[in-house]
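Next up: just one chain, as structure tokens, the form predicted on its own.
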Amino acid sequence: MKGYAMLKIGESGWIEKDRPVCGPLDAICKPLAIAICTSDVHTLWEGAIGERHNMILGHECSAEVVEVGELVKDFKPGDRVLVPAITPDWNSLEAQAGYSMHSGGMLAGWKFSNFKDGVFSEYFHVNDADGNLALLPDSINTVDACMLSDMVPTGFHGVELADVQFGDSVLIIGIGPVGLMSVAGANMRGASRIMAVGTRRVCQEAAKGYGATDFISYKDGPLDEQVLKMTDGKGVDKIVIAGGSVSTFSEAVKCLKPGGKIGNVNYLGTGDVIDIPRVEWGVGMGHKQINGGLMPGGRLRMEKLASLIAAGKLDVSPLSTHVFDGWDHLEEALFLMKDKPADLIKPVVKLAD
């Protein structure tokens, strides 16, 4: 089969591997449409994760199932599927702990593009089918389907993370696909204010579709002085990091109200050390709370998902700015996720409908 890989750090492009043997328990799939990531970008111009040789990237798609396993139940040759970008073994011990998302070690339930070869290729696999995918609604396009194996259930689990309830103020910092994601959540959950951090009109203007109150802006200012002289001198509730860098951290503790909490999704891929300030974190009393988590693979976190989609009670299509049609393009979007041109929020190659 064909796949585009990262070749070593900086370095990627198309090349030649045997198609994936499938387990028992496992299926084998061919992509319908697949979605670039900023994780991709980290992974491979930045060496987030360290060197790699010849794996085929990505971890966002819809896909057909081609093959499955003796053991899968309930899928079958020709289904069309959601697939997310974390893909857990159910019956490890982190699993039944409440994390499968570690399975098998800190963050191994992230295996495409990371252990194993991703789904940028004619076929890939998928461990432990039965728990992992989940049968795609007629009423979502391959395209949109493409926002549910990240994008949504990482934007959301930031605002579990920051444990956002009724009546809350929010900050959101970033609002990239992540972020717009984590500004629909915290709607979704009764945040009164949104406050996000971004500056490109085609987000902000999705932002504000999806429930974004107020708008702050990095070349403004030091971001804790503007949001503090926004709200008063008191701060916000909670905070949902979906961008930035490790230094992030230090502006947003000092954003925050005591008692308060943050929810971190966002993946640093440079940096060694993260700074958190001695006073504003109450000299280590605050009660100022800092979560930061991989979000939850799985069947039943895809199927309730998408049913949020299907009842129109949550619209990705604003997300997906740059659709191509065509596997020679995938190159194209690649390298357009990688340079983020004003109109680009997220770029999709369409491989079937």
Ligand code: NDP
Second form
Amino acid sequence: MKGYAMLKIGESGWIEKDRPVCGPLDAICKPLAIAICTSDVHTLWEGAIGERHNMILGHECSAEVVEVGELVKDFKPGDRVLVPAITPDWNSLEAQAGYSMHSGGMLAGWKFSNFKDGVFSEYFHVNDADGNLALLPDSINTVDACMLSDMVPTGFHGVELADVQFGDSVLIIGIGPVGLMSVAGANMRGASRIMAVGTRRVCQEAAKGYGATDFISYKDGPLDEQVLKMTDGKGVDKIVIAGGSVSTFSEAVKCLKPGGKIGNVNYLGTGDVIDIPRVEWGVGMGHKQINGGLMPGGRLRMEKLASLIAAGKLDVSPLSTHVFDGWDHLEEALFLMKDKPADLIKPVVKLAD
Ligand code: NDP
Ligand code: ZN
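Can I get the form predicted in complex with the named molecule as well, since the one above is the form predicted on its own?
Starting with the chain above, the whole complex follows.
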């Protein structure tokens, strides 16, 4: 089979590989549509997870099941499915402790294009199919379904990590596709003021549609100065970080109220140390929590998030600004994500309706 792979850091291309083998609990699937992620850019061009040779990229897609193992109960060939980016081992101790995304070790629930071949491939392997896959509802098209692999669960997880409550003022740092879903999630959870950080106009427009009330450009000076000015020096209740760098945490801590919470879902591709400002962190006693997490996967969560789209409560269609037809456009779509032109939110390659 053909797959589009990271050949080494900074180099990618099509390669031939054997079709993966299906174990008793597994499924083999073929993609119906695939989306490119900023994480693919971190992995391939920044070498953020280290060197990988001939590893097929990609972790966001909707798919059709082509084969299942003899112990799989709830899926069969021909089923159209949602595929989460994170596919934990559900019988691991970490999963039993509530941290399935770290099943088998730190971040080890993230298998596609990390520890094994990803989904930019004619066929791909899914471990623990009954625990990880979810049926794709008929009312959700294959392109929108890709947003359920990672953008919706990650953006919403940022909101969970920040523990957004009714009436909270919330700062969302970064309004690419992940941060946009954090805006939508914070709005659903009853945030009052939602301040969004990002400069791309297309993202700002989408953020407004999802409930953002104020906009801030990180290019206009430190975020904390701007936020404190806009909040009469008080700061915000909660912050979701979905963009920026290791230095963003310092800005966030400075404009968070005592007792506030920061939820980070940004993938820190570079830098060694995250700075926490001593004084603004209450000289160690400010009750300002900082939490960072990889998105949870799992069938139940996928079904619940999909039900928001099916019920008309969440519209993910504004995210897919660039939709291509067919495998021939995959490389173009990947490079587009690297270059991030001003009109881009998310590139998707459609392979079937
Ligand atoms: P994008 O690159 O599309 O968006 C990044 C956002 O951050 C943009 O709005 C950008 O603004 C803004 N930004 C850039 N620089 C700064 C800065 N210095 N300060 C504040 N904001 C800044 O990324 P995605 O939305 O696709 O992904 C966001 C992050 O989430 C990535 O690091 C990705 O790898 C990670 N991720 C994490 C997952 C998880 O499970 N935790 C899963 C999936 C992704 P502008 O408008 O100017 O471009
Ligand atoms: Zn992703």
